[in-house]
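Listed next as structure tokens is one chain, alone, in the form predicted alone.
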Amino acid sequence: MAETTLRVSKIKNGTVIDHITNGHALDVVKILGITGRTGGIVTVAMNVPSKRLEVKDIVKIEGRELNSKEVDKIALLAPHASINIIRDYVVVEKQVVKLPAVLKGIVKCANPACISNSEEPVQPTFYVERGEPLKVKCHYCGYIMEKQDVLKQF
């Protein structure tokens, strides 16, 4: 019979990052701008089992809600991630990230003849390619950038 444990404690308030790609947790962490150094507790568990992913990682952030931006940041990251928003111990809101077609203003060109990383006033846009692994395409410059790209901007 196996043993079943409970490895990461509920949390009160706040949100858990669930069914991250397996490896991503420390990513989703650093884009969400969580240094350890502000308070809040952040639990993170890397190579969970999974019954729908094999192996995943997972983020517990208690006291905070994500934003909108946030959630599609994550998606760059962890397609299959979903939020839970948690208050009083009870799940409130429960979404399965999902990648716009379309990123305004979350990375920037790595081309830096763009116009985009010039002093014009020009937010950065994106188009995603649909499929594995993640590119996404400029706007401006059809410049082509691979996970690994937007990795290193967060």
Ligand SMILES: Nc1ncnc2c1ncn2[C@@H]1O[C@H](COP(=O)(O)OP(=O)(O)OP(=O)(O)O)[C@@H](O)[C@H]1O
Contents of the next structure:
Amino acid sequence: MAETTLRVSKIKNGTVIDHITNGHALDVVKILGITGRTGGIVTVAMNVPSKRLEVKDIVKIEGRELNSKEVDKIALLAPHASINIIRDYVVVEKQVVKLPAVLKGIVKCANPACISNSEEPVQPTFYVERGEPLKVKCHYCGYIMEKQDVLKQF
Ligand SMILES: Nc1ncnc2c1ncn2[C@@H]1O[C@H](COP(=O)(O)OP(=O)(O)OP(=O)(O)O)[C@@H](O)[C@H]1O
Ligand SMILES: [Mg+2]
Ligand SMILES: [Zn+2]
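Switch from the form predicted alone, shown above, to the form predicted together with the named molecule and output its structure.
What follows is the entire complex, opening with the chain shown before.
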């Protein structure tokens, strides 16, 4: 019988980001600053058939857990993603990302005249008006940004 499966190493300790909206695996890799030059297994899978979504992307990273800012950035692009913490080869914790209602210090306002882009120490703040497709509104100037505008910053 022809070989139809390919074994990919499990990670011992790290994070599996599953159910990523297809097309966004590389954005997730970028958000996490992964270059692949620092060792540790990194597996990226795209357009994988899924029960829950039609197709999904997956990113598996050895030796890495995520902070809340990283999780919020991932939620902007992949609101259905689940974060699985792997310890000693097994999933010990599963967290479904949640898009916060208010984003503080996650994205910058694309309006150059916005006060949050001036010298003032003002933390950029956005209200999430819609999750998918993404639409966020600047607290200071009302400027609306969509997923493509946010993606440019990551
Ligand atoms: N040690 C590991 N190395 C790499 N990937 C792993 C490891 N353990 C689990 N995974 C992957 O992590 C994801 C979550 O694993 P889990 O066993 O919880 O699957 P599941 O029951 O399908 O979860 P869900 O209900 O979230 O889809 C799956 O994509 C699985 O293949
Ligand atoms: Mg599953
Ligand atoms: Zn603004």
